[in-house]
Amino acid sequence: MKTKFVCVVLFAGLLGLHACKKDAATALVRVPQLPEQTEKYAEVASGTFATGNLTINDHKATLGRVLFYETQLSVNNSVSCGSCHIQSKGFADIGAVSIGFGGGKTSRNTPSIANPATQTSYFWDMRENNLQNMVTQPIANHLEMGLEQPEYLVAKLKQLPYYEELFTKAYGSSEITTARIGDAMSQFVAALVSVNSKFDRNLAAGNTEFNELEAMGSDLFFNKLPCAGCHGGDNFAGWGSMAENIGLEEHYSDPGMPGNDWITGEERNGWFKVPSLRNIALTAPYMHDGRFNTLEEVVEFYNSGIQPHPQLSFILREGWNTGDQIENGFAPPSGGQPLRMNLTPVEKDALVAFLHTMTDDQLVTQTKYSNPFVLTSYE
């Protein structure tokens, strides 16, 4: 009885040995497929306020495409840009925050990376003011994809034997070095240009493509609330990089940009950057912690919930538009109280259809930018 037992034990792992000999003789691996044509990058982003200074080099800009969208820049092989940054959500993420290689999750929400070229300083406390670090910063992050030695990076993409073309056709040889891994992902970051919206054809047009809430949300807007104030510039994101304390809370967990309050002399606290609000429809939930889900939420807030901080943009303070809170030419005094907008219904429903004119509908379905990754069996 007991020598049978054996006999049904390793017969059983003779055909689990053989089921896995099959599995891996059918393995699926993960490549990338691109098209024989090399995408168009440079030709779109020429000429746009959305590249800046910087010109787009189409091989690199598609190697770094494939770079932006490959697992193996992570630890663990689980996730890479793409996962945080996703396109049909206008290369923002879903949830509050994000979720990294290990399932940890990040201390603040994913914002989109549209037209990074217009910036001058990234990530929510603008820590970096240099686009190809900035697109680095993540794979050696301890909690988002946990590759912290630059060499091992290296190593892991020399085994993959489609980079070596890729490589070569954007450096002229093959060799694999942080430096260019930055630049080609920065190249591809900043070929994500976003200028073909509803309010961009409603600007070539003289302002006559918009319904009549659309019309009454922009009045609102540029001209009635102090919403182009911080959020003015092509990208509605102020002029370069900003960052202000919009009252989310009379004090802070969470500091946000370091240094010290330019009124007051304190420490900083509640400073974060003025995000973009281009395909701001797409990329809920809102605000460095995610804690709004809609846009109703947002308009909401700015409406009737602004926290009186001490350290509070003087934009968003009672008579930000009389020039009675101005003092020296700037700054307004500390008890400056928080703005109450008073908006109807009606209102606050014009300035949600204004927000989703900024949907680049392109942006989001473009082949090009999309995950060129595919899963293939091999033998």
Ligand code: HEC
Contents of the next structure:
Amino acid sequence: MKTKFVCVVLFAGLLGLHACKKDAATALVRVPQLPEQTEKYAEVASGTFATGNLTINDHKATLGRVLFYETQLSVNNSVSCGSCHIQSKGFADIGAVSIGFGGGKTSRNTPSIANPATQTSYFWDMRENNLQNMVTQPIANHLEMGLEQPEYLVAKLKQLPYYEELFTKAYGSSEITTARIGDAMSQFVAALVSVNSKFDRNLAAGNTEFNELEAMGSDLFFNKLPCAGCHGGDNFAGWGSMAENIGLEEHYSDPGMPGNDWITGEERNGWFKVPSLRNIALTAPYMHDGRFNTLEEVVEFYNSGIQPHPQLSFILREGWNTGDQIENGFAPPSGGQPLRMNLTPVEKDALVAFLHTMTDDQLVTQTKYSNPFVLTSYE
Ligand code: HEC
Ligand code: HEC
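Show the form predicted together with the ligand, please, because up to now only the form predicted alone has appeared in this conversation.
To see the whole picture, the full complex is given below, headed by that same chain.
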């Protein structure tokens, strides 16, 4: 776990060692420490592309923040959403896979969360399309938190004194329901708005903020290479949401998105959600299985390593042409060989430098997105 605790008891201990020792031994509890003035989530989010149709309420998002970092949501009180979705890592995790409540491993890499309200499908295989269901899913039916019964979850939260006030402020009464839990958490998750990267500043300043290497990388990404054909839109996550096979393997062990290809009718294999590239420099390792440790490795894969999977996206085959494809609606060249980009070392560096411009320092440092819990003793 990457959460940081401020041990209030320890400070007290410096002043009166004897008393502290006794208190610390009897009852140490984890409680949220929130500012008197409710944090502003709605303000930052409104007027940007990043909130979709969702209206954010500061009290609901505040409750959602507490729930996001609440380890009591897991069956043995050890794991919270924030254990795997780590703020300083763009709300992704540091391992190829993440560790759940009983030491169990997730089957896929933990994705970062940024501007989720702009998306219409969630998870690597796109199995969920509703943000509220999606945020309660990790609790309800993932191995990672171990709580199968939503009623049990409600009963657990009722035991915790600080929720009464938080639910009342958010919903007008202290009643705890799974619907409210899902709603509040989705408000916080939707408030994970990332619009303050160098990329955004450069765009706002009419292309004057990038250095030479970043500008070269941007030109490669948007014009010379097919990257933006998939990582398009404000969130670099595909237009709305899309899944593609990028030829990581010739035969995928994880089949990815279920169902049949809508063009050929074949059963899909190796189709995964096009992930957002926001904060990508912070979210290593990469891909659904965390196989690449660095952005350099990812770029080298696209440059020279794409495999000839029968369902490889036509966009990553030789013969693809942005202009023709988009302007004239040409049929995709079928059966083309995997694209070889033949990038020079400088071009590879430029792509990596460009990917680094997507880091949003505010999202990953602001207190309002951080773990509010501190360890303290009972009064
Ligand atoms: C043990 C680690 C772990 C915990 C705890 C966890 N997650 Fe996740 N989260 C994952 C993994 C792994 C995935 C991807 C799973 C997949 O695609 O099959 C994921 C996916 C997501 C996504 C989808 C992102 C996208 O763009 O598709 C969101 C949002 C999310 N989690 C939010 C949450 C919330 C909210 C909680 C707490 C209720 C939570 N997670 C708890 C590991 C975790
Ligand atoms: C055909 C669509 C497509 C194209 C074109 C494409 N990507 Fe991707 N990209 C994806 C998909 C899908 C994934 C996730 C694949 C997986 O995990 O199996 C991905 C993953 C990535 C990741 C890792 C993301 C993460 O969170 O782990 C990076 C970085 C990336 N792409 C950058 C690029 C760059 C740079 C280019 C251009 C050279 C590019 N992509 C071209 C679809 C595409």
